[in-house]
Amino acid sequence: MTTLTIQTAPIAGQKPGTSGLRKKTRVFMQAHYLENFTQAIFDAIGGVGGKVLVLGGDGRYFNDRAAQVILRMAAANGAARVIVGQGAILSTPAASHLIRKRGADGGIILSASHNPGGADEDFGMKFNGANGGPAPESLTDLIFARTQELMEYRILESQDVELERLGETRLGDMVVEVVDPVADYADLMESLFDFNAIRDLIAGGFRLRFDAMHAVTGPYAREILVNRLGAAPDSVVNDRPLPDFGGGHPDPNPVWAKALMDEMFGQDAPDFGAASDGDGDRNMIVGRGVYVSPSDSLAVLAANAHLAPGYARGLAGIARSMPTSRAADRVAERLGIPAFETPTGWKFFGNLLDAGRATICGEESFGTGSDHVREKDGLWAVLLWLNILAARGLGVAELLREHWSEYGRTFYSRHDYEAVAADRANALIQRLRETLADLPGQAHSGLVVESADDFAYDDPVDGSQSARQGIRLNFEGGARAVLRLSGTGTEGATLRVYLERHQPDPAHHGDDPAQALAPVAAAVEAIARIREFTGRDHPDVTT
């Protein structure tokens, strides 16, 4: 085997966002690309020499050859160790964990999480650090800065590893340990919950069904939710990881995941539906005639999280990302702990978490997690979901009635306007930000804006700074808007406007959300004129 040190120049574009580098497939494909970025990555984090890296993706077109180049690299680039997930798969969470259990010095994830898959559709690489956690954005800027400057790169001439054999091989002087992606998740899933009881919820009659997707978490789910926890088989459905996930949209909200919500909808539904995305690291809860929305659904959790036996000592504090609902904030503050407001990336919560500050953590994009890894994590917010319905007796819709006799209901929204040309989407939030010191005192649709900002984000342990990350638009008794251009996708810009209103009475509990948020809606078109900036009568997905 040859080392081989090969001339490159930099590559213009390769700056990584919130979750690692996002790009369309064929960019990824083509000459140095991925090398380029693999090569800053290893010379960012101060070269790969005697390390043990992670390396694993969700099975999306790509992914395979991706990781051979990778392994190649890491070899040439002298790194001691590199485990694999068996055929180069391991969901988001289960790379996390690795790394935490193993002592690795990092990892890389091959993933562009929730985004379609396909030699025409989306790709994406990021590292993880030795917490497990996401790069954060002191690494990223190193990351980025090095593809500027990059000149050249080195890769070992040799033949590709076998990566669906179990055990260890060496590539040059490196050992490649491919290794059972699920079973170390899965044991971990069932030293935080109850697993007895979950199992008596199941034999007693409770049905559930669980939408893989065709992405990472099928082996994951029929391993947990069939082998070990007794569901029929049929309750895991769609789990087989396909490169394009089957023509389909890994991601799992009502649009994208529509069969599973016309099931639950449907006669003769199942009691729980629940589904996940790309890479495993988001979810979907649906009863039976009930959706939960994601802002829910954290604050569900947090309230009831003492009822699994990981979470039995109680919570340390809950974080949030900016975007997502005050509910969880309210369940803080009955418990008495913290509750941390953050920028949109599941990086902003590492600090927290490795400080103890937070115990559990969620994102308004269908994210839940905790302390266990340093990612969101799909599966998890199902079993804890699982856990606490088999301990209080209670279906998903009858918890979710008594959270918000409790709490009160805090109606919210997401409105995507995917694909806007980014020079309409970047001057439509300029605009915002130059028109905020006159907000306040203005009324529209009813509503008075009580204050306006540009999030910025003091980072409590380490004092880092993340400014311009939303505007927020706050309205008097309790109503707040969010305006934000998202990182994830891959052409041109996503404008994500978030609408939330709370409301403490019971007895408009039961009203119709986008009734209750109607002139939510109307006061920010109105305020930020969206329809004029987009050239769009309506969002793409509403969730």
The other form holds:
Amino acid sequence: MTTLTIQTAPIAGQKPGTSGLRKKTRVFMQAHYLENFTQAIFDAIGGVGGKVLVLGGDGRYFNDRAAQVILRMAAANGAARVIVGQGAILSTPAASHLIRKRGADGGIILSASHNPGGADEDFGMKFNGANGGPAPESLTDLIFARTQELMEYRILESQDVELERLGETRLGDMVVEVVDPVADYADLMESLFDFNAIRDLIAGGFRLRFDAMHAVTGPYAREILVNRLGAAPDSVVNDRPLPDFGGGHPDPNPVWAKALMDEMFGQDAPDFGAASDGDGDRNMIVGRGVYVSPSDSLAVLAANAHLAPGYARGLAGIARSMPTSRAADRVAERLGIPAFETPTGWKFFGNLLDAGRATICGEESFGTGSDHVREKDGLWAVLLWLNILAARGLGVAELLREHWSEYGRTFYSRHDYEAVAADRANALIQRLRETLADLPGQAHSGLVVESADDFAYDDPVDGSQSARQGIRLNFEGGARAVLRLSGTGTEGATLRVYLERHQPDPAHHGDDPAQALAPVAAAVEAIARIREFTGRDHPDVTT
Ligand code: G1P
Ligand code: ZN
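Beyond the form predicted alone, can we have the form predicted in complex with 1-O-phosphono-alpha-D-glucopyranose (G1P)?
Let us now look at the entire complex, which starts with that chain.
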């Protein structure tokens, strides 16, 4: 087999965003595009000579082709071994676990998460380090810098590697080890949770429904929920992973997982419903006739985690991304443990988890996880919920109500304005930045601005700083709004507006969230002039 050195030239725009590099699939399929980015990763981490890497993805269109290219490049760059999920499949949390379990030097995950898949949809790629977590900004900056100067890459000339059969083969001098993508991960879950209690709950007639949305978690959910926990076979639906996710958005929220919502709010609904996203790191939790907002889910999980064997010792701290509601902070306060507020994106939790300062983390974007891996983890959240319900003997609605009566309810909603012209979206944020100093004291729609800033984060572990992470508007009385631009979109700009309002009075805990938040939304409109800047009079997606 010959190692080829291919002449190339820098390709513009290969800048990793909130979670790796995401582009239209056809962009990734352009000559040298994938190869340049792969070589840039290898170079930025100081080469892969003698190293062990993990490789896998969510199975979307181009996943299999990209994996073959990356293997040939890893071999040509001198990697010792690449551990690949069978069929080049690994959920994001399973990949993170595999990196840690095998002591690998890092891994490449092929996914655009919850974005649709297909030749005309999205593809993505990211690098995770030896801790199993997404590369920090310092490294993604290096990768990007390398893409801007790269003039050649190395690749082995060879046939495709057989990735369906478990076991070891060779590609040049490199070992390719194909592993079962599910087994290790399922064992990890079994080590964290009381499977006997969950099994008893299910055997006692508790019905659940898990919607895998034709994405990567289907085989994981079937193994864990059906084979190991005894759920009825038809309780896992849409469990066959498809390269285009069956044409849908594999995004577990009330909009894209509408079928599950209808089921859970319909006649004879199951006791518990959940869905996960393209690569298995997100989750949505629904009870019979009740939707659990991700921010509430984080708070409930944190308050009850000690009921699961893996967390019986208690939590060291709770971390949430800045736009996530402050419901979890109230739990941390009650538990007497630190609460951390980080910028958006799981990579910011890595240091806190590595340093043992946070045990549970969460984002409002349907992401929750813990120190068991260094990614958010959809099925983990589902299992922790089930463990808690089994231990408490409560239904989802009862548990939520009880939580609210103890801590108050934090009404929460996110409004997304998608594919807005980038210059308009940037102008909106820029203008807000310029008016920040004038906002305190101003009254809009009955709400007085208490403070306003552009969130900056000083990492308490390594001292790194990340500025301009989103506009925060705090109102007197405890309401809050956040505005930021998405870092994962592939078309124009997406403006995200996050609204929250705390309600201590149980008499109002049953209020409609949209109504409870209407004054906050009106105040934000008056301050940010969203209609004028975006030309839209309502958001595209409300969750
Ligand atoms: C979005 C979410 C963020 C999450 C990321 C990756 O990023 O808002 O919380 O970490 O996807 O799943 P955004 O598009 O807002 O930059
Ligand atoms: Zn995801």
